[in-house]
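Have a look below at one chain only, the form predicted on its own, in C-alpha coordinates format.
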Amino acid sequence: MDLIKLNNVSYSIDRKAILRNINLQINRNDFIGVIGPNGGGKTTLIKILLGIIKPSEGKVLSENGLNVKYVPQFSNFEKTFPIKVIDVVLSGLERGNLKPFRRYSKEEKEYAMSLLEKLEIGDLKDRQIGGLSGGQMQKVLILRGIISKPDLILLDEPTASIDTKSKNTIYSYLKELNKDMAIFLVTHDMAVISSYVKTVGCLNIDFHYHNDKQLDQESLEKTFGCPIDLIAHGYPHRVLPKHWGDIE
(Lines of atoms letter the chains of each structure in order from A and count residues from 1; the text may use other names and numbers.)
(Lines give C-alpha, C1' and ligand atoms only; values in the text may rest on other atoms or scores of the structure.)
(Ligands and ions follow the chains in the order given, each with its own letter.)
Protein backbone atom coordinates (compact mmCIF):
# COMPACT_ATOMS: atom_id res chain seq x y z
CA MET A 1 0.00 0.00 0.00
CA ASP A 2 1.31 3.47 -0.85
CA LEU A 3 2.20 5.86 2.00
CA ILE A 4 2.42 9.00 -0.14
CA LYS A 5 1.44 9.54 -3.74
CA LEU A 6 2.23 12.58 -5.88
CA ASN A 7 -0.03 13.06 -8.90
CA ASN A 8 1.25 15.52 -11.53
CA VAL A 9 2.78 17.76 -8.88
CA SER A 10 4.35 21.01 -10.06
CA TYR A 11 5.78 23.90 -8.08
CA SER A 12 6.81 27.29 -9.36
CA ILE A 13 7.90 30.66 -7.99
CA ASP A 14 7.10 33.77 -10.02
CA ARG A 15 6.26 31.52 -12.99
CA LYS A 16 9.67 29.85 -12.80
CA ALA A 17 9.31 26.05 -12.68
CA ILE A 18 11.03 24.43 -9.70
CA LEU A 19 9.30 21.04 -10.12
CA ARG A 20 7.28 19.94 -13.14
CA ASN A 21 4.68 17.16 -13.39
CA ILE A 22 6.16 14.93 -10.68
CA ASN A 23 4.54 11.50 -10.32
CA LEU A 24 5.85 9.45 -7.43
CA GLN A 25 4.50 6.72 -5.20
CA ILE A 26 6.27 5.79 -1.96
CA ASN A 27 5.28 2.39 -0.59
CA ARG A 28 6.08 0.61 2.65
CA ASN A 29 9.63 -0.76 2.71
CA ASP A 30 10.69 1.31 -0.30
CA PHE A 31 14.29 2.57 -0.24
CA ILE A 32 14.35 5.32 -2.85
CA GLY A 33 17.47 7.26 -3.76
CA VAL A 34 17.20 10.60 -5.58
CA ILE A 35 20.10 12.25 -7.37
CA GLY A 36 20.32 15.50 -9.28
CA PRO A 37 22.27 18.74 -9.61
CA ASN A 38 22.17 21.58 -7.10
CA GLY A 39 19.10 23.71 -7.76
CA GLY A 40 17.30 20.79 -9.38
CA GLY A 41 14.40 20.81 -6.89
CA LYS A 42 15.44 18.07 -4.45
CA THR A 43 14.92 20.18 -1.30
CA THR A 44 11.62 21.47 -2.64
CA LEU A 45 10.44 17.92 -3.24
CA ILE A 46 11.30 17.01 0.36
CA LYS A 47 9.34 20.03 1.62
CA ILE A 48 6.31 18.96 -0.41
CA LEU A 49 6.54 15.41 0.96
CA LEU A 50 6.71 16.88 4.49
CA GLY A 51 3.70 19.11 3.83
CA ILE A 52 5.73 22.26 4.52
CA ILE A 53 4.80 23.73 1.15
CA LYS A 54 1.84 23.03 -1.11
CA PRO A 55 2.28 22.30 -4.82
CA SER A 56 1.25 24.91 -7.36
CA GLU A 57 -0.49 22.17 -9.32
CA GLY A 58 -1.34 18.52 -8.75
CA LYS A 59 -2.21 16.54 -5.66
CA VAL A 60 -0.37 14.96 -2.73
CA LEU A 61 -2.22 12.00 -1.21
CA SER A 62 -1.08 10.35 2.00
CA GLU A 63 -2.18 7.66 4.40
CA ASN A 64 -4.14 8.90 7.41
CA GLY A 65 -2.00 9.37 10.51
CA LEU A 66 1.21 8.91 8.56
CA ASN A 67 4.31 9.37 10.73
CA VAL A 68 6.99 11.06 8.61
CA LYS A 69 10.37 12.19 9.95
CA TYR A 70 13.07 14.32 8.36
CA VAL A 71 16.84 14.14 8.89
CA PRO A 72 18.73 17.25 7.75
CA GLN A 73 22.41 17.52 6.97
CA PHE A 74 24.38 17.98 10.20
CA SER A 75 25.77 21.25 8.80
CA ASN A 76 22.24 22.71 8.90
CA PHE A 77 21.68 21.85 12.56
CA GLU A 78 22.33 24.42 15.31
CA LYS A 79 25.27 22.84 17.13
CA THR A 80 25.62 25.62 19.73
CA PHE A 81 22.29 24.80 21.37
CA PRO A 82 23.02 23.54 24.94
CA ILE A 83 21.59 20.02 24.88
CA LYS A 84 22.98 16.56 25.50
CA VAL A 85 23.13 13.82 22.89
CA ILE A 86 20.56 11.56 24.53
CA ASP A 87 18.12 14.45 24.87
CA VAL A 88 18.43 15.25 21.16
CA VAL A 89 17.56 11.64 20.35
CA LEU A 90 14.63 11.61 22.80
CA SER A 91 13.25 14.84 21.31
CA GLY A 92 12.40 12.81 18.22
CA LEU A 93 9.53 11.25 20.18
CA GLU A 94 7.64 14.54 20.09
CA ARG A 95 5.00 15.10 17.44
CA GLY A 96 3.94 18.67 16.84
CA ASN A 97 5.24 21.33 19.20
CA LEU A 98 8.25 20.27 21.26
CA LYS A 99 7.59 20.18 25.01
CA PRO A 100 10.99 21.04 26.53
CA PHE A 101 10.10 20.03 30.08
CA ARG A 102 8.47 16.71 29.32
CA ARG A 103 9.67 13.79 31.47
CA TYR A 104 10.54 10.73 29.42
CA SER A 105 9.72 7.29 30.76
CA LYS A 106 12.33 4.76 31.81
CA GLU A 107 11.43 2.63 28.80
CA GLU A 108 11.88 5.56 26.41
CA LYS A 109 15.29 6.37 27.87
CA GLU A 110 16.39 2.75 27.67
CA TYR A 111 15.27 2.56 24.05
CA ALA A 112 17.15 5.75 23.20
CA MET A 113 20.25 4.32 24.85
CA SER A 114 19.94 1.09 22.88
CA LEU A 115 19.83 3.10 19.65
CA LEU A 116 22.96 5.04 20.59
CA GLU A 117 24.79 1.81 21.27
CA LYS A 118 23.56 0.37 17.97
CA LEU A 119 25.47 3.10 16.16
CA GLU A 120 28.45 2.81 18.52
CA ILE A 121 28.02 6.18 20.25
CA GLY A 122 26.58 5.07 23.59
CA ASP A 123 29.56 6.61 25.39
CA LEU A 124 28.53 10.04 24.07
CA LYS A 125 25.08 10.11 25.66
CA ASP A 126 25.89 12.96 28.08
CA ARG A 127 28.08 14.99 25.72
CA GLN A 128 26.92 18.40 24.54
CA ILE A 129 26.16 18.28 20.81
CA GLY A 130 28.62 21.09 20.15
CA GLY A 131 31.45 18.68 20.99
CA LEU A 132 30.55 16.09 18.34
CA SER A 133 32.30 15.37 15.07
CA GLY A 134 30.34 15.51 11.82
CA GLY A 135 29.90 11.74 11.69
CA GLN A 136 28.81 11.54 15.33
CA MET A 137 26.34 14.38 14.86
CA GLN A 138 24.81 12.77 11.80
CA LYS A 139 24.29 9.51 13.69
CA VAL A 140 22.51 11.44 16.46
CA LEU A 141 20.22 13.18 13.96
CA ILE A 142 19.34 9.88 12.29
CA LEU A 143 18.49 8.31 15.66
CA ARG A 144 16.37 11.35 16.50
CA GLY A 145 14.51 10.71 13.25
CA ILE A 146 13.87 7.00 13.78
CA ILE A 147 13.21 6.78 17.54
CA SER A 148 9.45 7.22 17.02
CA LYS A 149 9.48 4.33 14.51
CA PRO A 150 8.12 6.38 11.61
CA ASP A 151 6.41 4.99 8.54
CA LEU A 152 8.68 7.08 6.32
CA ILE A 153 11.99 8.84 6.91
CA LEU A 154 13.34 11.52 4.57
CA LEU A 155 17.10 12.09 4.53
CA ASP A 156 18.90 14.98 2.86
CA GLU A 157 22.55 14.09 2.12
CA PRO A 158 22.88 12.26 5.47
CA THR A 159 26.55 11.38 5.03
CA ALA A 160 27.95 14.40 3.20
CA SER A 161 31.51 15.27 4.29
CA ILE A 162 31.87 12.51 6.88
CA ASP A 163 34.42 9.70 7.06
CA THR A 164 34.00 6.41 5.22
CA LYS A 165 33.66 4.29 8.36
CA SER A 166 30.81 6.41 9.72
CA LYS A 167 29.17 6.43 6.30
CA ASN A 168 29.24 2.63 6.04
CA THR A 169 27.90 2.24 9.59
CA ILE A 170 25.02 4.63 8.89
CA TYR A 171 23.98 3.05 5.59
CA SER A 172 24.22 -0.49 6.94
CA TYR A 173 21.89 0.56 9.75
CA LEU A 174 19.50 2.28 7.32
CA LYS A 175 19.35 -0.92 5.29
CA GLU A 176 18.35 -2.78 8.45
CA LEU A 177 15.74 -0.14 9.32
CA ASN A 178 14.25 -0.46 5.85
CA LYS A 179 12.62 -3.72 6.96
CA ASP A 180 10.25 -1.64 9.10
CA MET A 181 10.04 1.75 7.38
CA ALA A 182 10.24 3.40 3.98
CA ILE A 183 13.33 5.51 3.27
CA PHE A 184 13.60 8.43 0.85
CA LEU A 185 17.18 9.55 0.39
CA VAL A 186 18.62 12.55 -1.43
CA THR A 187 22.31 12.05 -2.20
CA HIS A 188 25.15 12.90 -4.54
CA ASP A 189 26.96 9.69 -3.62
CA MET A 190 26.70 7.31 -6.57
CA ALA A 191 28.33 4.48 -4.63
CA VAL A 192 25.46 4.65 -2.13
CA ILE A 193 22.96 4.44 -4.97
CA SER A 194 24.55 1.27 -6.32
CA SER A 195 25.06 -0.40 -2.94
CA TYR A 196 22.07 0.36 -0.71
CA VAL A 197 18.94 1.75 -2.37
CA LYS A 198 16.29 -0.35 -4.10
CA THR A 199 15.09 2.17 -6.68
CA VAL A 200 16.42 5.50 -7.94
CA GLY A 201 15.12 8.69 -9.46
CA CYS A 202 16.92 11.50 -11.29
CA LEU A 203 15.55 14.98 -10.53
CA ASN A 204 16.24 18.24 -12.34
CA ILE A 205 12.84 20.00 -12.39
CA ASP A 206 11.53 16.92 -14.22
CA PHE A 207 11.69 13.53 -12.50
CA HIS A 208 12.95 10.40 -14.22
CA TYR A 209 12.07 7.46 -11.98
CA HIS A 210 13.66 4.03 -12.42
CA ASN A 211 11.85 1.04 -11.00
CA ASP A 212 15.22 -0.41 -10.02
CA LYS A 213 18.62 1.08 -9.18
CA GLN A 214 20.16 0.75 -12.62
CA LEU A 215 20.91 4.13 -14.14
CA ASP A 216 21.16 4.63 -17.88
CA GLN A 217 23.43 7.21 -19.45
CA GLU A 218 20.58 8.99 -21.25
CA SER A 219 18.68 9.75 -18.01
CA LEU A 220 21.84 10.93 -16.28
CA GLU A 221 22.76 13.28 -19.10
CA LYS A 222 19.21 14.66 -19.21
CA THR A 223 19.36 15.27 -15.48
CA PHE A 224 22.85 16.72 -15.14
CA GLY A 225 23.17 18.19 -18.61
CA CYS A 226 26.55 16.55 -19.19
CA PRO A 227 28.25 13.13 -19.12
CA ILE A 228 28.73 11.60 -15.67
CA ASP A 229 30.45 8.45 -14.51
CA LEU A 230 28.15 5.51 -13.83
CA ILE A 231 29.04 3.59 -10.69
CA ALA A 232 28.75 -0.12 -10.07
CA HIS A 233 29.66 -1.45 -6.61
CA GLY A 234 31.56 1.72 -5.88
CA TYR A 235 33.72 1.73 -9.03
CA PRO A 236 33.25 3.52 -12.35
CA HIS A 237 32.42 1.02 -15.06
CA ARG A 238 32.42 3.34 -18.02
CA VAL A 239 35.00 5.86 -19.13
CA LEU A 240 33.22 8.86 -20.61
CA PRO A 241 34.63 11.38 -23.07
CA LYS A 242 35.99 14.60 -21.67
CA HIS A 243 33.88 17.73 -21.80
CA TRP A 244 34.63 20.11 -24.65
CA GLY A 245 37.33 22.47 -23.45
CA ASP A 246 38.54 20.28 -20.57
CA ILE A 247 42.16 20.90 -19.70
CA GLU A 248 44.43 17.89 -20.09
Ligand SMILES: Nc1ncnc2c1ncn2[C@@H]1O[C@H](COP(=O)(O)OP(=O)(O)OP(=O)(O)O)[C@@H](O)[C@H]1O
The other form holds:
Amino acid sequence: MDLIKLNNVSYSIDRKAILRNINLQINRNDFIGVIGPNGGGKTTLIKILLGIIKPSEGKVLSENGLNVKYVPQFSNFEKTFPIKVIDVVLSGLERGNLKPFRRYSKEEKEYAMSLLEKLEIGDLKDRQIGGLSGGQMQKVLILRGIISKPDLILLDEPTASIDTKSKNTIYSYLKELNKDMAIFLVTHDMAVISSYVKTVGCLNIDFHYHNDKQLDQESLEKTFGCPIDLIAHGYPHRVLPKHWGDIE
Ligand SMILES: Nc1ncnc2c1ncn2[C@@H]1O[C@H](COP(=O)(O)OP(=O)(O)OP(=O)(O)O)[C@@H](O)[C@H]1O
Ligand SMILES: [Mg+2]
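Taking the form predicted on its own as the starting point, write out the structure of the form predicted together with this ligand.
Complete assembly follows, chain above in first position.
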Protein backbone atom coordinates (compact mmCIF):
# COMPACT_ATOMS: atom_id res chain seq x y z
CA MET A 1 0.00 0.00 0.00
CA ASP A 2 1.04 3.61 -0.39
CA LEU A 3 2.76 5.21 2.59
CA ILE A 4 0.91 8.48 2.06
CA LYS A 5 -1.76 9.45 -0.39
CA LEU A 6 -3.05 12.95 -1.13
CA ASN A 7 -6.51 13.04 -2.65
CA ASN A 8 -7.53 16.33 -4.28
CA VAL A 9 -5.68 18.35 -1.67
CA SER A 10 -6.03 22.13 -1.78
CA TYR A 11 -4.71 24.71 0.66
CA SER A 12 -5.50 28.38 0.75
CA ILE A 13 -4.75 31.32 2.99
CA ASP A 14 -7.25 34.20 3.02
CA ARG A 15 -8.88 32.71 -0.07
CA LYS A 16 -5.59 32.77 -1.98
CA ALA A 17 -4.75 29.34 -3.41
CA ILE A 18 -1.35 28.10 -2.21
CA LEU A 19 -1.88 24.49 -3.39
CA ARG A 20 -4.63 23.42 -5.78
CA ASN A 21 -6.15 20.00 -6.23
CA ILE A 22 -3.04 17.93 -5.62
CA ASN A 23 -3.02 14.18 -6.09
CA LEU A 24 0.06 12.27 -5.06
CA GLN A 25 0.93 8.79 -3.83
CA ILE A 26 4.19 8.08 -2.10
CA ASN A 27 5.30 4.45 -2.13
CA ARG A 28 8.00 2.71 -0.15
CA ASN A 29 10.82 2.87 -2.68
CA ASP A 30 10.04 6.24 -4.21
CA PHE A 31 12.72 8.91 -4.62
CA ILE A 32 10.68 11.92 -5.69
CA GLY A 33 12.28 15.22 -6.65
CA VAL A 34 10.14 18.36 -6.62
CA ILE A 35 11.10 21.54 -8.41
CA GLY A 36 9.25 24.82 -8.73
CA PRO A 37 9.68 28.58 -8.40
CA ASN A 38 10.04 30.45 -5.11
CA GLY A 39 6.65 30.69 -3.45
CA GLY A 40 5.33 27.79 -5.54
CA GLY A 41 4.13 25.90 -2.44
CA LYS A 42 6.92 23.32 -1.97
CA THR A 43 7.47 23.89 1.75
CA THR A 44 3.71 24.09 2.26
CA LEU A 45 3.30 20.70 0.58
CA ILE A 46 5.93 19.24 2.92
CA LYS A 47 4.01 20.63 5.91
CA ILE A 48 0.83 18.97 4.60
CA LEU A 49 2.68 15.64 4.25
CA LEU A 50 4.00 16.02 7.80
CA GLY A 51 0.54 16.81 9.13
CA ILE A 52 1.71 20.17 10.56
CA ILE A 53 -1.01 21.90 8.55
CA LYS A 54 -4.35 20.52 7.42
CA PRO A 55 -5.60 20.89 3.86
CA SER A 56 -8.49 23.30 3.24
CA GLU A 57 -9.99 20.66 0.97
CA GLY A 58 -9.23 17.04 0.15
CA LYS A 59 -7.74 14.21 2.17
CA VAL A 60 -4.35 13.03 3.40
CA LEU A 61 -4.33 9.28 3.96
CA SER A 62 -1.40 7.55 5.60
CA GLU A 63 -0.43 4.20 7.05
CA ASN A 64 -0.92 3.86 10.81
CA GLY A 65 2.19 4.59 12.85
CA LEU A 66 4.14 5.83 9.86
CA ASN A 67 7.53 7.28 10.85
CA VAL A 68 8.02 10.45 8.80
CA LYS A 69 11.03 12.71 9.40
CA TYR A 70 11.86 16.14 8.06
CA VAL A 71 15.00 18.12 7.28
CA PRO A 72 14.03 21.81 7.18
CA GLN A 73 14.91 24.28 4.42
CA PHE A 74 16.83 26.73 6.57
CA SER A 75 18.15 25.47 9.80
CA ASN A 76 15.91 26.90 12.48
CA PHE A 77 17.76 24.78 14.98
CA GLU A 78 18.92 27.03 17.81
CA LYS A 79 22.66 27.04 17.13
CA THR A 80 23.55 28.79 20.38
CA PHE A 81 22.06 25.88 22.33
CA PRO A 82 25.02 24.14 24.01
CA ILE A 83 24.84 20.68 22.49
CA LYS A 84 27.37 18.43 20.82
CA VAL A 85 27.12 17.23 17.23
CA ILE A 86 26.65 13.57 18.17
CA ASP A 87 23.82 14.47 20.57
CA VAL A 88 21.97 16.40 17.85
CA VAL A 89 22.15 13.32 15.61
CA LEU A 90 20.97 11.08 18.49
CA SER A 91 18.05 13.43 19.22
CA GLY A 92 16.57 12.24 15.90
CA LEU A 93 15.70 8.98 17.69
CA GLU A 94 13.00 10.85 19.66
CA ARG A 95 9.47 11.38 18.49
CA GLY A 96 8.86 15.10 18.60
CA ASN A 97 11.44 17.65 19.67
CA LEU A 98 10.22 18.74 23.06
CA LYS A 99 11.28 15.84 25.26
CA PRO A 100 14.41 16.25 27.36
CA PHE A 101 17.29 14.24 25.99
CA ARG A 102 17.47 10.75 27.44
CA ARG A 103 20.56 8.61 27.84
CA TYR A 104 21.45 6.65 24.76
CA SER A 105 22.73 3.08 24.60
CA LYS A 106 26.20 2.11 23.43
CA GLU A 107 24.69 0.66 20.23
CA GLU A 108 22.81 3.88 19.52
CA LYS A 109 25.97 5.94 20.02
CA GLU A 110 27.99 3.64 17.79
CA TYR A 111 25.33 3.84 15.11
CA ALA A 112 25.30 7.66 15.31
CA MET A 113 29.09 7.63 15.00
CA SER A 114 28.92 5.38 11.92
CA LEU A 115 26.50 7.87 10.33
CA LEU A 116 28.86 10.79 10.98
CA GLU A 117 31.63 8.79 9.31
CA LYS A 118 29.40 8.04 6.30
CA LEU A 119 29.19 11.79 5.64
CA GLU A 120 32.86 12.29 6.50
CA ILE A 121 32.28 14.37 9.61
CA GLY A 122 33.33 11.82 12.25
CA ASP A 123 35.94 14.27 13.54
CA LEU A 124 33.19 16.74 14.49
CA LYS A 125 31.54 14.31 16.92
CA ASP A 126 32.27 16.23 20.13
CA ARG A 127 32.13 19.75 18.70
CA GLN A 128 29.52 22.22 19.92
CA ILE A 129 27.10 22.99 17.09
CA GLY A 130 27.57 26.76 17.57
CA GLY A 131 30.91 26.62 15.74
CA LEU A 132 29.85 24.54 12.73
CA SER A 133 29.81 25.89 9.18
CA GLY A 134 26.47 26.00 7.36
CA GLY A 135 27.24 22.90 5.30
CA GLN A 136 28.50 20.92 8.30
CA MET A 137 25.35 21.82 10.24
CA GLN A 138 23.20 20.74 7.31
CA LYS A 139 24.88 17.32 7.25
CA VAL A 140 24.24 16.94 10.98
CA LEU A 141 20.55 17.77 10.46
CA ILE A 142 20.27 15.24 7.61
CA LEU A 143 21.72 12.54 9.89
CA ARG A 144 19.33 13.57 12.66
CA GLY A 145 16.54 13.07 10.12
CA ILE A 146 17.54 9.57 9.10
CA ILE A 147 18.90 8.00 12.32
CA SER A 148 15.50 6.57 13.31
CA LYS A 149 15.27 4.84 9.90
CA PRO A 150 12.00 6.55 9.00
CA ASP A 151 9.62 5.12 6.40
CA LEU A 152 9.70 8.47 4.67
CA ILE A 153 12.10 11.40 4.83
CA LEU A 154 11.12 14.85 3.58
CA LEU A 155 14.09 17.02 2.63
CA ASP A 156 13.55 20.71 1.88
CA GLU A 157 16.55 21.93 -0.15
CA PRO A 158 19.00 20.06 2.05
CA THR A 159 22.12 20.81 0.04
CA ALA A 160 21.72 24.48 -0.84
CA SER A 161 24.88 25.41 1.11
CA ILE A 162 26.89 22.29 0.34
CA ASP A 163 29.90 21.92 -1.96
CA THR A 164 29.85 19.52 -4.92
CA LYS A 165 31.95 16.77 -3.35
CA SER A 166 29.87 16.69 -0.16
CA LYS A 167 26.71 16.88 -2.24
CA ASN A 168 27.69 13.72 -4.09
CA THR A 169 28.55 12.00 -0.81
CA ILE A 170 25.13 12.91 0.61
CA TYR A 171 23.07 11.91 -2.42
CA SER A 172 24.95 8.65 -2.94
CA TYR A 173 24.15 7.83 0.66
CA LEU A 174 20.49 8.82 0.24
CA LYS A 175 20.36 6.56 -2.81
CA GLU A 176 21.62 3.68 -0.68
CA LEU A 177 19.03 4.49 2.04
CA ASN A 178 16.32 4.60 -0.60
CA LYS A 179 16.39 0.78 -0.68
CA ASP A 180 14.57 0.94 2.67
CA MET A 181 12.98 4.40 2.84
CA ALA A 182 10.97 6.68 0.62
CA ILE A 183 12.57 10.05 -0.11
CA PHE A 184 10.75 13.25 -0.99
CA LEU A 185 13.21 15.95 -1.96
CA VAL A 186 12.65 19.61 -2.78
CA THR A 187 15.55 21.05 -4.74
CA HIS A 188 16.49 23.75 -7.21
CA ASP A 189 19.48 21.67 -8.27
CA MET A 190 18.82 20.18 -11.71
CA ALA A 191 22.04 18.15 -11.60
CA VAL A 192 20.69 16.33 -8.54
CA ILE A 193 17.38 15.74 -10.33
CA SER A 194 19.13 14.24 -13.33
CA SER A 195 21.54 12.04 -11.38
CA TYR A 196 19.75 10.80 -8.29
CA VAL A 197 15.94 11.01 -8.17
CA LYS A 198 13.66 8.40 -9.74
CA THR A 199 10.68 10.61 -10.52
CA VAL A 200 10.18 14.35 -10.70
CA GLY A 201 7.27 16.73 -10.22
CA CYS A 202 6.88 20.46 -10.86
CA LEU A 203 4.94 22.51 -8.31
CA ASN A 204 3.55 25.99 -8.75
CA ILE A 205 0.18 25.89 -6.93
CA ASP A 206 -0.72 23.08 -9.34
CA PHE A 207 1.36 19.93 -9.28
CA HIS A 208 2.54 18.34 -12.52
CA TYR A 209 3.66 14.84 -11.74
CA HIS A 210 3.97 12.08 -14.28
CA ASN A 211 5.44 9.30 -12.23
CA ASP A 212 8.54 9.15 -14.38
CA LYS A 213 11.61 11.26 -14.96
CA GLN A 214 10.49 12.78 -18.24
CA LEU A 215 9.99 16.51 -17.85
CA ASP A 216 8.07 17.86 -20.78
CA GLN A 217 8.53 21.44 -21.83
CA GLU A 218 4.84 22.23 -21.41
CA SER A 219 4.81 21.23 -17.73
CA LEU A 220 7.97 23.20 -17.08
CA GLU A 221 6.70 26.30 -18.80
CA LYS A 222 3.34 26.06 -17.05
CA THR A 223 5.18 25.74 -13.75
CA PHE A 224 7.84 28.37 -14.15
CA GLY A 225 6.17 30.62 -16.70
CA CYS A 226 9.52 31.00 -18.42
CA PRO A 227 12.01 28.84 -20.32
CA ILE A 228 14.40 26.85 -18.19
CA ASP A 229 16.93 24.09 -18.66
CA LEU A 230 15.11 20.93 -19.53
CA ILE A 231 16.45 17.67 -18.22
CA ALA A 232 15.08 14.45 -19.57
CA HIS A 233 16.35 10.94 -18.88
CA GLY A 234 19.45 12.28 -17.23
CA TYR A 235 20.65 14.40 -20.14
CA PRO A 236 20.45 18.17 -19.91
CA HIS A 237 19.19 20.04 -22.94
CA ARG A 238 18.70 23.74 -23.18
CA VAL A 239 15.29 24.28 -24.66
CA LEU A 240 14.16 27.76 -25.52
CA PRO A 241 10.86 28.64 -27.14
CA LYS A 242 10.97 29.97 -30.67
CA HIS A 243 10.18 33.55 -29.69
CA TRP A 244 13.48 33.67 -27.83
CA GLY A 245 15.30 33.40 -31.13
CA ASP A 246 16.45 30.63 -33.39
CA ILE A 247 18.53 28.73 -30.89
CA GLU A 248 17.58 25.06 -30.77
N1 LIG B 1 1.63 31.45 7.04
C2 LIG B 1 1.50 32.02 5.84
N3 LIG B 1 0.81 33.18 5.70
C4 LIG B 1 0.67 33.77 4.48
N5 LIG B 1 1.19 33.26 3.35
C6 LIG B 1 1.88 32.12 3.43
C7 LIG B 1 2.09 31.44 4.69
N8 LIG B 1 2.82 30.32 4.44
C9 LIG B 1 3.07 30.32 3.12
N10 LIG B 1 2.52 31.39 2.52
C11 LIG B 1 2.59 31.72 1.08
O12 LIG B 1 2.37 30.53 0.36
C13 LIG B 1 3.16 30.51 -0.83
C14 LIG B 1 3.98 29.23 -0.88
O15 LIG B 1 4.98 29.29 0.12
P16 LIG B 1 6.06 28.13 0.29
O17 LIG B 1 6.93 28.48 1.43
O18 LIG B 1 5.34 26.83 0.35
O19 LIG B 1 6.87 28.22 -1.11
P20 LIG B 1 8.16 27.42 -1.60
O21 LIG B 1 7.78 26.77 -2.90
O22 LIG B 1 8.67 26.56 -0.52
O23 LIG B 1 9.18 28.61 -1.95
P24 LIG B 1 10.81 28.66 -1.82
O25 LIG B 1 11.36 28.03 -3.08
O26 LIG B 1 11.08 30.13 -1.80
O27 LIG B 1 11.20 27.97 -0.57
C28 LIG B 1 3.99 31.79 -0.80
O29 LIG B 1 3.35 32.75 -1.62
C30 LIG B 1 3.96 32.19 0.66
O31 LIG B 1 4.11 33.58 0.80
MG1 LIG C 1 10.39 26.50 0.53
